[in-house]
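A lone chain, given as C-alpha cells: the form predicted on its own.
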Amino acid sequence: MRKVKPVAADRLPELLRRMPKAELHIHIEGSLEPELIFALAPRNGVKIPYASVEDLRRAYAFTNLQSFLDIYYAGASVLLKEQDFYDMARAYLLKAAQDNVVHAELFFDPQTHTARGVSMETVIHGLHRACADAQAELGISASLILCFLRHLSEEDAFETLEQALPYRDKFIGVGLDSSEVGNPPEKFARVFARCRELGLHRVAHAGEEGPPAYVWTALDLLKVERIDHGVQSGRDAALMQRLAADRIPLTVCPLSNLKLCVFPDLASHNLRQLLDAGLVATVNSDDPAYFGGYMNENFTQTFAATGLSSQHAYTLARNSFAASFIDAATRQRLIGRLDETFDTFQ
C-alpha cells in the first residue's frame, strides 16, 4: 500500500470529498428519500400513514435492525412502474457523482416488489436503465446485485433466481440482506451453489448483528467473495486473521451501524481496528435515506469521531477499487486517478 503524507484535520474533510471512491454496499430500495416517496405516492395512486415529509422523517428512529426494516419495506410500496425504479437509481446516483463515487454496485431486493405484484422485467429494466444513463451521462460505472431476503425461505430465493435469469445480463451477482439474526447464512447454502455454477458474483450480510460465527459459514458454505458489513469478526481472532489472509473485503457502514445501536456512538466504530488488522475494509453507506448520510457523510463523521488519517483514507479508498467487481484495467485505472488526486492535493 502506498504511503501519503499527513494531511492537516482541517483539510482532511476537502480530501475525503473530493478523492474518487467506489460504493459496494447501497441498497437501492434504502436511497428513497421521503420526498420522492411523497413524489411516487400519488403518481402511483398509493396511500402512505404519513402526513408530510417531516412526518415520514421523524419515523426515522430505529432500536435495531427489524424496526428500521418494518419503515424500509413500507417506504418501497409506493414503487410499481419501471420509471419509478429508474427515478430511485437516478436520484442515488447523481447524490453518489456529487460524492466523487466514480463506481457504484447497487443491491437491490426484487422479492420486496414481486410479493407485491411488480414483475421482475420491471424492476431490472428501470434500475439498469438509470446505470446505463449514469454512464453516458454523469461517468459514473454502477452494476446490480440481486439481493435474496434472508427472512423467506431458500425455496423463494431459487425461484427469484429463475426469474431474473431472462435478464442475466442486467445483474452481476447476488447478495443476501434483511433480518439476519436467526437466519443464519447455511439456510441459503443450495441457492448460493447454484448462484456459482452460474458464474454471479456472491456476496451476503453476515456479522452486523449476527455473530461471527455468520461470517464464518458465509464463506465456508456459501463461498462469498465480499462480507457486507462484518464488523462482529473484531470478536473472533481467528476469523480476523482468515480475513486478513484471504483478502476478504468487508463493505462496513458506519453510519448504518450508529443508527441501528450496533455501536453506542461514532468514537466507539471498530474501523480502526479492522484496518489496523490488516483487513481490506471499505466505507458505504448502505440505507443513507434512512441513516442520515451518503457516501461523504460517512467518511467525514466517521474520520472525525475516530481521528483517521489521510493514509487511512487512501488505504480506505484503495480498497473500495481493490473489493470492486470491475476488470483489472478498470481497476488499474480508478487507483491512478485517486493517486493523483492525492498527488495533487498533497
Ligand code: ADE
The other form holds:
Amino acid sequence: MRKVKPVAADRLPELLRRMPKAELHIHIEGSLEPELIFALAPRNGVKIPYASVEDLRRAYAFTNLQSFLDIYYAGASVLLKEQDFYDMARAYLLKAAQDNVVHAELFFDPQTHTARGVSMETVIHGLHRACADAQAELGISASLILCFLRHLSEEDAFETLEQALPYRDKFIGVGLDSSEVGNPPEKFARVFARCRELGLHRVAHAGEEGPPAYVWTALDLLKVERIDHGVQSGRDAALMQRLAADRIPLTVCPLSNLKLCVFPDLASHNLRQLLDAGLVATVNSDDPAYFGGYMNENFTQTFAATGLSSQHAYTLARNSFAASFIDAATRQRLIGRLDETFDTFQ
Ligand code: ADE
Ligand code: ZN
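Next up, the form predicted together with the ligand in place of the form predicted on its own?
Whole complex next, starting from this chain.
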C-alpha cells in the first residue's frame, strides 16, 4: 500500500469527505428516508401506523438485527410503482455523489416487493433507470446486486432468480441478506452454484451477528467473492488468515454495527484490527436512512471514535476500488483520482 502524508486530526474529516470512494454495501430500501415514506404512502394509498415523520423516527431504536428488519420491511411497503423505486434510488445517488462516492453497488431485495404483488420488472426498471441517469447526470457509476432473503426458502430464491433472468443485463450479481442467525449460507448452496454458472458475481452477509462458521461456509460453499460485514471473523484467527491470504474483501458498516448493538460503542469497533491484520476492509453505510448516516458520516464518526489515520483513510478508499466489480481500466482511473486527492491535499 502506498505511504501517505500524516494529516492533523482536525483536517482528517475534510480529507475523508473529499477523497473519492466506492460504496459496496448499501441496501437501497435502507436509504428510504421517513420523509419519502410519508410522501409515497398517500401517493399509493398505503396506510402506515405512524402519525408523523418524527413519530416514525422515534421507532428507530434497535436492539439487534431482527428488531431493525421488522421496521425496514414495513417501511418498504410504500413502494409500489416503478417511479417509487426510481425516486428512492435517485435520492440515494444524489447523496452519494455529494459524499464523493464515485461508484456504488446497490443491493435490492426483490422478494420484499414481489410478495406484495409488485412485479420484478417494476422493481428492476425503476432502480436501473435511476442508475443510468446518475451515470449521465452526476458522473457516478452504479450497478445492482439482487439479494435473496435468507429467512425464506432456497426454493423461493430459485423462483426469484427465474423471475429476474429476463433482466439479466440490469444486475451484476447476487447477495444474501435478512435474518442471519439460524439461516446459514449452506441453506443456499445450490442457488448460488446456479448463479455462478450464470456468470453472476456473488456476495453474502456473514459474521454480522452470526458466528465465524458462517463466513467459512459463505466462502467454501457459496464461493462468494466478498463478505458483507464479516466483523465476527475477528474471533477466529484461522479465518482471519484465510481472508487476508485470499484477499477476500469485507464490506464493513460501522454505524450499522453501532445501531444494531454488534459493538457497544464505535470506539470498540474492530475495523482497525481488521486493517492491521491485512484484510481488505471497506467502509459502507448499509441502511443509512435507519442508522444515522451516509458514507461520509460513517467515515468521520468512525475515525473520530477510533483514532484512525490518513494512512487508514487511503487504505480504505483504495480497498473500496480494489473490492468493487468495476473493470480494470476504470479501477485504475479511480485509484489515480484517489492518489491525486492525497497528493494535493493541504
Ligand atoms: N437487510 C438490510 N440491512 C441488513 C443487514 N444489516 N443485515 C442483514 N440484512 C439486511
Ligand atoms: Zn447489509
